[in-house]
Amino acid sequence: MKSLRSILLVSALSLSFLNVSGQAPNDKWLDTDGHFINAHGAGVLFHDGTYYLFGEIKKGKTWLVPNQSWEDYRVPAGGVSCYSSKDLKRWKYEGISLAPVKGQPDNDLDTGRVIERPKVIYNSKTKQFVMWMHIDKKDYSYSRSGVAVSDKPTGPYRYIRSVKPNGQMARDMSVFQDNDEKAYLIYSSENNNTMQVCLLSDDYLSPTKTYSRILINKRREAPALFKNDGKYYLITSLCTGWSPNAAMYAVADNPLGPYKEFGNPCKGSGAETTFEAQSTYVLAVDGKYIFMADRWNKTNLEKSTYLWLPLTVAKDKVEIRGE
């Protein structure tokens, strides 16, 4: 796997957040203390002039779960990290926002479980920061969505519970907050054969019975949903374990769908493997967009890196170009 290819910086034409500057394959993305940024499957919250980056902590020896039909590589669940930035260039480590527990195998947050793809949104009515994440067992048989809350963006977050939305499996996931402050949980379901989009309750703490099945029989995961000019765009990947594949995007007039499917938004050399990465989030900045992805190192997950690239939308067409 190669390392971070693009970092947020200043450039021309009011793209004041991206600098596509190629880096040596072994370069590290460092925080303000000079330490490697450990925030995988990440999402970003913008609140009161500050960006907060939340992601999985990948640390420790990678091991292969036996007797699985796919390459189920794992490290101990490390919880969720938090970093803050004013300029999307310098990132300060804020600590572990949601800590795991040890020696409690029945606990959702035990290091022997799976804590993945954390996303945080702010509820202006309850004044709480709400974190949703994928909670699972090491063999992915649990398939649930977990929720935690905090009075501060950086945490610590108090874990509430995990659920199967409307009794459905929930694996790779994301959260989307619309302009009307309605929030939606998007997740791979039905053994990853479909995606589902579920409206959350007004306090963002529970799934409602309003949901839809989308991308049926398409085997998609790694959802990243964003909005542009009143339309909703969903980027996903195929299910090929830790190995990269071609992305796909779909467009709808409502977050619940129906969605019209399009092809791979990636263009240029490496597009067929999403530039050796997998989608995790699309960040909107001043009317522009950043495609955030992970470059998984499946046999040494602690060494996994990142890919952030500019994303453009024109006449419903999404485009992500590599270097």
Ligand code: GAL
Contents of the next structure:
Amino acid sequence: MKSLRSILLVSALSLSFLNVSGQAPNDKWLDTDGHFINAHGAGVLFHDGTYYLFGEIKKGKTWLVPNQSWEDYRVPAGGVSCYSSKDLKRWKYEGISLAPVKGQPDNDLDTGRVIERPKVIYNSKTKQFVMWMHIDKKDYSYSRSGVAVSDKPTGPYRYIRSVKPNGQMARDMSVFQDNDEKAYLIYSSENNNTMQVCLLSDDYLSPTKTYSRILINKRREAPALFKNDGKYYLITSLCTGWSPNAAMYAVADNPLGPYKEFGNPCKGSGAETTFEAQSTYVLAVDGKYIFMADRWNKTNLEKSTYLWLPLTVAKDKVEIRGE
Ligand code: GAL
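Given the form predicted alone above, produce the structure of the same protein in the form predicted together with ligand GAL.
Next comes the full complex, and the chain you just saw is listed first.
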């Protein structure tokens, strides 16, 4: 029998994501105070009946870093926001869960740095909430993963350090927690040519020596990993900076791979640009999935918006349909 929570959530899902032209949150995604939700490159933690959304705070003037070979548009790193919701529709602003620092250029969290794609998981052994994120310098040469902890889901998180897992570069990233409570860091490595998946330590605070190279020389980023019926599905984008491109998915029997590559999971008009968006997370809700993506506005990054779409898996085949 379905629990009340599951009925409520499924109906919330069908209202929010399946009927309303298939696109919510969209350009006008507001919190319960009526403010625009500022949570880019986001991830969601479900804990004790509440969803917590964490994302990059993008605020301030966008500028172009000079002498770069790509369109390196930046806004000040604003830290990580947190919003909570019981129904995935009404989101309450919980404040800044990881604050940036000002005027300390050597600090990983300085506003002149890059703090992107935060993802939070809960460690039931240590009873700590662990946040991993991409930490970089404005030219993306630093390529590290940062880690922070808190004993409350909303924070404030205490920043510990940044690492290069096993000495490897780590840019766009995500974190995946399996049912056996093992957790993995997934990141674009080797100068964005190849992704890697690294098993985290039991306390989730460090990479272990167990890691694999996946999607070799495929130049993928924006990873979003989820599990369905015992298999692991990894959605990624191509590397074209803030400009959208076609997504791709790959399937494995183990989070570390090997991954078998499939094509673009997006179907319908706009599929070749992921509907003008880029993957950030796949949220599982009672056997259904929500594909969460960012619609970057590269010349005015704080005006970037969001795209959430239903994602289905049938016989290993992933589909994300636009309108
Ligand atoms: C994208 C990446 C974003 C951000 C951007 C910077 O490709 O997915 O998270 O790092 O590049 O140009």
